[in-house]
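Next comes just one chain, in structure tokens: the form predicted alone.
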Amino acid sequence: MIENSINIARNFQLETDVFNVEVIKDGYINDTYLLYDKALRPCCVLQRINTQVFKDPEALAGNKFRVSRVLQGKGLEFIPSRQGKAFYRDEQNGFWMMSRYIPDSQTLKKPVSTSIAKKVGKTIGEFHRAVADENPSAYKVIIPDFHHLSKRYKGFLASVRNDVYQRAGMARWEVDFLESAAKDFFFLEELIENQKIPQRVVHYDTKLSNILFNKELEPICLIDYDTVMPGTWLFDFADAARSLCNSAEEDEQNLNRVVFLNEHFKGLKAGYLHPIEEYLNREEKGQFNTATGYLILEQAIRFLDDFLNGDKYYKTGFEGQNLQRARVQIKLFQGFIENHY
């Protein structure tokens, strides 16, 4: 895979050749490519998109490139094919990206400091103001119903009825909670579809392995588009506020470590409050909190639901890890509706 991916980005408008690849192992989703020039220097990423998950890659590709351009070089700058395209496609209908390396950038681990959690939350609210004044409907719709929280519970009951892998019985006390937990929530879609929370270009990945730091741990961007598609913006703090307020890791095994952080919460609100506040109607500044909670159980039932039906959807790295990271949800947003409910 290592050869193929250099003769593959042979095929972008590089101005260098690659002389070494690297496998970025970070990400549920993609293959992704770390490439090196003659000098051993990073130079560019490559990446295959995931095409039983993205359906459409060319309107991905053209939402990616779209965004970058509205960012004007604080964002990823892609390099389209030799034929001009935003992506290639290679004789095994494999569907290939090409973004620039951005240099001296590094992703952090948890657990960070308030203070960075505040910064994470100003740069998701820059993104936002930087894409205030496009229009939702240039976007296309990458994934329907990406967060809709009902939806989703349909096709989880579904999952759990069908039980196809009989796994099921291995989730009882998950499934019954998540049951009970998600109704209350539901509200939040009727103000979403009377357009009382408006429709507006989003990220929708705004986990904390998804923005880049400098060396003095200053936000460099928001990088991974391939959501980027018409939405809500509380959903991109909330998905924030799911990945950053969370003491452990997705699949932690120990679940005593998992423990909301409402200090971090209080950090990213203030964060992304500075820059786009004055962008915010009513409804969605008093819905942070419901937003929150939301999308913490929507990605409980999203690896739940993933678990029950054979791990089709996220990469595992071991059995159960899958029925794991929805544990740790459900832990995450016990804790996190002991604070704010």
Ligand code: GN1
Given for the second form:
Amino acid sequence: MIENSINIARNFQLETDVFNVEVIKDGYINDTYLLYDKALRPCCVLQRINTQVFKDPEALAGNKFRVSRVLQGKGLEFIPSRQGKAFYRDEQNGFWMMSRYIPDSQTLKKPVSTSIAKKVGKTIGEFHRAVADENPSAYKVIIPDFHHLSKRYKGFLASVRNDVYQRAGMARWEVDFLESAAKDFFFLEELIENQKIPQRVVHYDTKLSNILFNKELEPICLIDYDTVMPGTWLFDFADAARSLCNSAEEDEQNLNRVVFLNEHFKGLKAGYLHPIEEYLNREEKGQFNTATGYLILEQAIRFLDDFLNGDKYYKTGFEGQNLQRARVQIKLFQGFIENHY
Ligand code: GN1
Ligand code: MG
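Taking the form predicted alone as the starting point, write out the structure of the form predicted in complex with this ligand.
Below, the chain from earlier opens the complete complex, with every other chain and molecule after it.
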């Protein structure tokens, strides 16, 4: 695998040879490698895009290049292939992309302080501001209905009914909980369909591990533009809340450790509003809480649905990991609801 990624790297317009490789295990979908130059300094990030999940990878590559140009150096810079394309396809039809490594950058592990939460909010607000004048239809839809709770809900109910892997019995309580809780949030979709909440260019994966920080713990930029597409800004805010305001990891075994951090939520919101408030319409400003509840439930449904369907979508490291991930989201949702409704 390591030898292979060194060979793949030669097909990109990289100024240096690659002398070492490290696997980055953070993501649930793509395979990611950090490549090192002759002086053994990290020089670039190579990714094999999961084409089971991203069915039109050329569209994804187009969106990624476009948004990186719009960010004008305040984000990732992608390196074209030697043929001058945004990607390289290997002989096995593997789809690869490369971006430049940002020196002295790091991602943060939880828990982070409330002042970091505020800075995360500001980073997302600044990203939105940078793409605010972009025409959303200039971007391809990468995964249709990515954050459409009621459509995911229907698919989930079908998975429960079919129960192909005979796992529904292990998740009775969770299934019942999600079945009754999700419906309260469907009304948000009407506001989106009626364009009361406008279409924007979105990031759609604003979790903490997708923000780079420098040594002084100042944010540098958002990374991972796989899901940049037309969508709803509120869900970028909500996904950041889902990740940042969870005191524990996404697959925490001890649910007592999963607490929704209210002060972080306040900080995130204040930080987000600072750069973007004047761009938001009334509905957007009024639906932060609904969007957050909506998104946590949606993520719970996505994890549980994948568990019921044999763990085909998200990478897993142990049996029952997706079920545990769903339980963590449910616990987080309960904590959120206690304080916000
Ligand atoms: C996936 O692969 P990664 O870690 O960047 C997923 C997100 C989820 C996240 C949960 C395309 O992102 O939507 O929020 O896992 N991406 C896709 O950690 O489904
Ligand atoms: Mg991602």
